[in-house]
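A lone chain, given as structure tokens: the form predicted on its own.
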Amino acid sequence: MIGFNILLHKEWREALRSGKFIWLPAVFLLLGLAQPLTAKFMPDILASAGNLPEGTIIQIPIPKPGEVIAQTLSQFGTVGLLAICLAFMGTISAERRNGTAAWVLVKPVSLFAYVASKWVVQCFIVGFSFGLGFGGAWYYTYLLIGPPDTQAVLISAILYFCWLMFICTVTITASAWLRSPAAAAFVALGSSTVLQLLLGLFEDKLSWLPSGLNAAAMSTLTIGESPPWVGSIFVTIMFVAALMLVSVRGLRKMKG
């Protein structure tokens, strides 16, 4: 790939300046660790809210560890994935509007290099802030809550990585696309939502999905065992390569 080490050089150093090495992982840590202190303590925080008659008792049962992680993947799943969307919308739309991406790609560049750089320092960003987030999480379960099942809890981080992953490809073949940063976000948001409600509906003839690896990442830690996620990485890999080489053609359409 020609210009690979440049191209991937450039990205850190814009990645850098625009702060998504900072606010990005802050908002997965405080969705991290707001899940297990809500499961912890708002019996307190329903009692201490007023307005309730003298005398009454709240009564609300702690969630499991493996619960309580399941439910920060789903905050992950809402919050974590518009906030992704909303960083990387404009990785390559944003470029062409400003005409960015045509002085690039005069270069002596290819355009996989381009697309490749792009999405490596994207799923790192990604990759850290889950890291954070989801370990923050563990952590705080581990202290609130109870320990978690160590083995599940790391099958399904890799599992939902995956899925980020796919997330993240799915972004910038959008935005290679769409010269709207939002239209983008709106594409990545509704693919992953599409994705899911599909599975939900046909679960057992859709599990190959790349959604698939959310539901297996949830029930690992919910029911201590996932359905057959192989099928679905699989997939995903697939997805992943085919989505880079569309964007890939977008980017020669641009130039074309």
Partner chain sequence: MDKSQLIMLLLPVIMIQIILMVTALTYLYRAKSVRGKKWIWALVIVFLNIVGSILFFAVGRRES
The other form holds:
Amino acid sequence: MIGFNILLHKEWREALRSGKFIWLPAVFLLLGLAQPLTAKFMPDILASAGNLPEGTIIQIPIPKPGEVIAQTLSQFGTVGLLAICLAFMGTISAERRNGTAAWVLVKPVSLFAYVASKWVVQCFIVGFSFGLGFGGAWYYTYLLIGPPDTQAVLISAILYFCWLMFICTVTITASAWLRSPAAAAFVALGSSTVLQLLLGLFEDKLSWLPSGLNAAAMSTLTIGESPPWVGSIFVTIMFVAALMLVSVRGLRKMKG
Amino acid sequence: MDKSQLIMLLLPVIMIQIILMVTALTYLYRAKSVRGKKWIWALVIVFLNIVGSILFFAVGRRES
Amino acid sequence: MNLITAEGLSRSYGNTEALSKASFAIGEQRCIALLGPNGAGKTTTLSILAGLLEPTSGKLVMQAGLSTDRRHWMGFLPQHPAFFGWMTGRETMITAGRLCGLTAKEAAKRSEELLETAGLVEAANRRVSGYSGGMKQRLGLAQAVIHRPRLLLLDEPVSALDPIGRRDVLTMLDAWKREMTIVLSTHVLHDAEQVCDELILMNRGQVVMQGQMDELRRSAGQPFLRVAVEENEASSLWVEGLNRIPGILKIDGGKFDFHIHTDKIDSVREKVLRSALNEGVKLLAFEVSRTSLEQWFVEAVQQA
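In place of the form predicted on its own, output the structure of the form predicted together with the partner chain.
Complete assembly follows, chain above in first position.
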């Protein structure tokens, strides 16, 4: 992996200077803090919104701590995922279009190092953002609603991070093959949706899909027990490795 | 839970929101060119706050 | 010994053939111009040489003993050099050096040297996104040679520059061509003539010919004498009598500044000079010139 360290350093500085290290963590943290607050104060908010006849008793049960954190994860799964895809959709295609990819690749650098440096830094940003947001959600849930089960929270965090890492990899691969960043974001979001749909349809047969990680994280938090997820983790790692090689192929295709 | 406690809890959220908005506006101000008009982006960032900032960071900037 | 020999390189995009059976040789320590009109296949050729593009058919033979990954001993500057706009000039140089395998110390040292050569010392800490076209081009050249390549490939290095930028770049190239082989593409013959000593003429994806610049100049056109004299009665008389000198085919141009065409340049040169001295004509200029390659270039391109 010739050039990996240098490229890693370059990606790192680029992430810092382009503000990705500010806005992605901010997005996740906001989502993480907002969910427990909403869960706690939704009845009050509804009540103060007025328009309700005198004497209406609002009965919205305040959810359990684990459920609140699971709701946060589903926020991460929509807005958070969108943010990740938007942030990284052009990671390779933009550099190819503006010629900076050629600038790097005429130097004695391996294609794999080029892709891997992006992958490492992006997974780090995503991990950091997710950690911050998830930690915030945990803390606020603890303060506002009650202590969730620590073991369940930690297991679900690991599972969910693997799922995010998988989506991150899909985004990179799509960006290596597709000229248009929007198309890459679409492919990444689309594959996340399709994988979750498939899992929903054939839950018993396809639990080994990467989207099984997402589902396992959710059920660990809500019902306290998780379906077996070791298979999903293994499959996801295989998928990630394969996608990295596919990305390198996409880059090589540029040479025709 | 009384009012002051609530404010203590809401404060970080508002802070982050402000930091995000200010960062986005700073990048907007310093950017040489953006997709579309700068003043439109300023409105988007201020009024759609979190979503506006994300949109700006993700698609509003042009690589120089 | 040639650095690279290209044998029958072809490259097609869909049905259009951008390069067709191009064969040429790139020797050492010289400056070679890839000359041709737009669409001649120059950029395709350079991209293949740089390893950014694979040829559809044909092959490149490298000099034995050089690393098979030619990126180690090759520098490349594309037609529109792209940099990371958020890096400063110095960071760009150092990153380039490190990617080429230099140690941090070497990279820093080479960067300073080359920033100096490129006249970018003052701008070194500014972001590249704020650089002018000329500065980017000089930065591009500087970063392309940071690892002291044996071969430097430049795609239209001066086309987009103003006269001053053009001169700066040509000066840098002139200094480097003793240390490495430079291959540059251009559609302007004049630029090629200024720094290059060898020419590969291309047209419509084919190599029309390859040769030494001075050989080409010699064969390109007949030499002629350019004479300028002081404007006075004696000169006027002398000029009118010049026709009598044997060997002169034609005299054209102005009355006191004219060209003498001949097929026996040596004897005519001597006779004209002698007669001018005998008649006491005050010469202002006396030189042997050749028809520029321009004419030859246009003809060669039209023939192909």
